[in-house]
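Shown next as structure tokens: one chain only, the form predicted alone.
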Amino acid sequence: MEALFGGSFDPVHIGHLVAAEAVADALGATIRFLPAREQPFKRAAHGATAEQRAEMLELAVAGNSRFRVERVELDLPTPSYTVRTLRALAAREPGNRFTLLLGADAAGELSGWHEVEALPGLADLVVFARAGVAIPHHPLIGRVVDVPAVDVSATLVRERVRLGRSIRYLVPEAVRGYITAHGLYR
């Protein structure tokens, strides 16, 4: 089984990776990380380009045979609608049924998604439960997987970088090096 885990990943952090590992275990799946080119629900501009976010993901998942980065959204028109991404993947990989992973926060916004009614024809929806976020009741959600609570966010990481504080252990070491080398989030 292949599961798709989309998001800004601006930057990818240990919370993303811990959740993906727990879901991979629970579902017996490989995980494709889908960096969004431009998320419709994000109001602020990304701190890193889509390509930089994909490169940080590549660094973060290196060495984990169950993880890989899927760059399909980087070539699609903006904003990055999940339904458009799933259709592009279905056209490229006919017959492959996908599982779409959503954090409980993203699942809470499902009713506002572009062409949400088309999702069941394209993928099965699995929500991973995050600490402190209620799991929404939505007819499209097929399964809920509990993941270990890791209280870190990309917002926290960006703020710490902006303030000149350490992000060691909040992001993989290779990602920390990339952020420093490229002067991101300052």
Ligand code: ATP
The other form holds:
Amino acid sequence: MEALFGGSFDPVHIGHLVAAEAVADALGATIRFLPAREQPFKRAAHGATAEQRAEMLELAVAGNSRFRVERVELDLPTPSYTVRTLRALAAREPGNRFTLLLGADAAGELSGWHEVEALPGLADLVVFARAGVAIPHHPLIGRVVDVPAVDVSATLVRERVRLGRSIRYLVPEAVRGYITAHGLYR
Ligand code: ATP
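Cool, the form predicted alone is there; where's the form predicted in complex with the named molecule?
Below is the entire complex, every chain and molecule, led by the chain shown above.
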């Protein structure tokens, strides 16, 4: 099973990785991290470029044979509507059925999605439970997977960098090195 885990990943952190590993385990799935060029629901300017976010993801997935980075959205027009992305993947990989992973917060926004009615034809939906967020009810949600609660967000990581605080253990070491080397989030 091929599961897509979309997000801005600005930057990828242990909350994403722990959740993805738990889903890979529960579903026997391969996880493709799908960095968005621009999130339709996140209009704020990104701290890192799309290319930098993808590079940090490459560093984060290295060594995990069930993880990879899917760069398809980086070449699509913005904003990165999920339905548009799924169509591009279907065209590139005909016959491949995808599972779309959503955090509970993202699942709560489903009704506002561009062309949400086309989703069932394009992918199955799996929601993973994130700490402190209730699971919304939506007819398209097929399955809910519990993941270990990790109370880390990219906002927290960026804020800590901005304040000169340590982000060690909040992101993989290679990602931490990349953030320092590129002077991100200062
Ligand atoms: P930001 O703080 O910038 O809003 P974020 O940490 O929520 O970012 P995103 O890239 O927006 O990260 O997240 C992509 C997906 O990962 C979302 O569906 C979100 O629910 C999920 N996610 C983010 N952080 C965690 C976490 N700590 N545990 C489980 N899932 C998470």
